[in-house]
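Next comes just one chain, in structure tokens: the form predicted on its own.
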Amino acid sequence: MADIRLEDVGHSYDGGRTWAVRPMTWTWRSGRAYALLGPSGCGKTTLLNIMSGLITPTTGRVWFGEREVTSVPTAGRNIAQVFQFPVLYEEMSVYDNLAFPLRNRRYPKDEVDRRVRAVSRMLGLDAHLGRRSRRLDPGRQQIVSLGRGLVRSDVAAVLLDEPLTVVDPAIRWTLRSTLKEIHRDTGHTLVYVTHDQTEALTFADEVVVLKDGAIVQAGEPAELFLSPAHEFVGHFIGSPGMNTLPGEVADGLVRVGGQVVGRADEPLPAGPVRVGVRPEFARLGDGPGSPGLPAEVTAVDRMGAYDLVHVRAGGHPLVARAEAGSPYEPGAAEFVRFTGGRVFLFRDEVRCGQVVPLNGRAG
């Protein structure tokens, strides 16, 4: 295993008029589990296929450790790739499909059997080993495809392109936990493409967020949730995502709808900003607080474990999270407080500061 290093790598499908992946330099460290997260069309699969060798990038170089592999085909890169839909030999049994990558590389017979049975056990395939793959439902076929990608112990990396799309939602959670277990067992470098934030946040050591072909932030799941460095990350991660309100900075004070909500934690040029706060850090109270805004309740979503309270604050919509069974009703006048030292300022979508109380410091 080795680091996978992208050196000024970019790709265009139309001769450079537009970029599916904007030129970037990035390193995927050996032995780590990564989630490559972003919306459809942001370049996730293109980036994965550049790493696997299915696509030669328009610009830049790809390195596996000290070896440049930019023009090396997939077969010469010693990687395993799992696609969004099953790729199997349908007339082979499940056992033979799992064993095929090992036999193809002349693993000893007892090692083949040991690896196949270990992966089968982890993926819940023991009862299906003797069945022909074509007789399985599509979700089970995809689990076999996943097993084929994970069965080898000697690969440089395992690249997974939305591998659970066709799998029954009821067993996805178990499979995500299984993937983490297999990763601990093998120490493979895993890169897992997904548009599902739950998959990304529960699976990965590090989440890499992609937007319009560029990486906008990478970090541990808690870091992305608690400290978004880009407005898009705040919106995309979280359910619901981060509230953003138009505001102004002047003389160090931050205003929303003409109301002072605090001060910037560092000097900023006067002008417009976006003020971001997650529902988890927006609390409704019965009196003014700092920072915060007068608000009117417009709707309440009773989610069971908690309530989501929709308000208009400073003339703009905002969602606050409250305890289940909260007393809030549409039409009520309230005051929304910002808590936890987690109120951020953005300009041109990039975080430029934080809001703190007039006499306090950021938490």
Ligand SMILES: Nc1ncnc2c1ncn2[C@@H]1O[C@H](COP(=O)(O)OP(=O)(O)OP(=O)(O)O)[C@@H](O)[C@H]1O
Given for the second form:
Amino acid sequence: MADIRLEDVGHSYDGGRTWAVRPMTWTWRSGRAYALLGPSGCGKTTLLNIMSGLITPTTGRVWFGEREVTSVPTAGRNIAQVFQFPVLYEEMSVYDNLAFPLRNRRYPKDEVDRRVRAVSRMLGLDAHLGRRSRRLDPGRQQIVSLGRGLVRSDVAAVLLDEPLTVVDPAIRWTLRSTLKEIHRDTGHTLVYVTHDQTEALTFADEVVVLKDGAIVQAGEPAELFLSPAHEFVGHFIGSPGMNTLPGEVADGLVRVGGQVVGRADEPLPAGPVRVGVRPEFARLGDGPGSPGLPAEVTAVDRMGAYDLVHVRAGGHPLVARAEAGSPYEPGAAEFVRFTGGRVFLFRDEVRCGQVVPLNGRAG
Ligand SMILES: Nc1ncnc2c1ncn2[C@@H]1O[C@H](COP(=O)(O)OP(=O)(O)OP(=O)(O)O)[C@@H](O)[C@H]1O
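Let's see the other form, the form predicted together with the named molecule, since the form predicted on its own is already up.
Next comes the full complex, this chain leading.
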């Protein structure tokens, strides 16, 4: 297996008027499990199809290790692909469907049997191996398709395009951890397309966030949560997502609604900024001294495990997270303190700095 490298790769469906995938240079490292995460229409499937060879990109070159494959069709790329809906031979048994990709590559018979049974066991298909595939419900057929994608060990990559959509939500969690287990076992390079942050964060070693055809940030799940480099990542990841408040920087001070929140950690030209803080790092009740703002509670959502406290701070709505059963009630005046050194400044959606206490380090 080798890295898959996209060199200035972009794709337009309309002769260059708009880009479904904007020209990008990016490497999928061999053996890693990636989630390709983004909203509908951001270019995930197009990017996946460029890797698999279903689409020849409008610009740029695709490399599998030292081999350029830009114009090589799918069959010549040694890729396994799993789609949103089942793709299998309905008249064949589940066993034969799983064995098909191996027999096709002339794996020895006992190796075929060993691999089919290993994948079947992990995906919970043992009781169905002898059944004709068309007799299975669509969810289980999709699990067989997943098995077909994972059964070979010698593929350049396994590309999965929203593979669990038709699977019963109750078993999606189990399947995601099974996929991780299979990944650990085989060391495949996996690229898993999803628009669901939970799916991405629970599955991947690395999450690649795509917006409007461009990668805006890639990193481990914790990094995307704790240190969003782009406003979109702050909003799209987290539940609820990051608060963003319109603010101003002048002489190193950051203000929201005319109130000083804190100081910018590095020199920034004066002008508007957006101040981003996740609900998890917005705490009520402590006095000034760290970055923060006076706030008035407007509503409290009692979520069971925790409370979400809605406030107006500096004239803008903001959500803070509190312990379950917190004492806050609508109308109460509080101070919302930004904790953990995780208040970020954004300009043109891109992070340009951080807010720190007026005198001292990030609080
Ligand atoms: N065959 C096509 N012809 C023209 N435009 C297309 C075609 N396929 C996709 N597009 C457009 O390209 C952009 C990216 O689409 P793509 O399907 O890659 O996004 P996606 O992130 O996978 O979306 P979804 O999650 O809805 O499948 C969208 O604006 C889409 O309308």
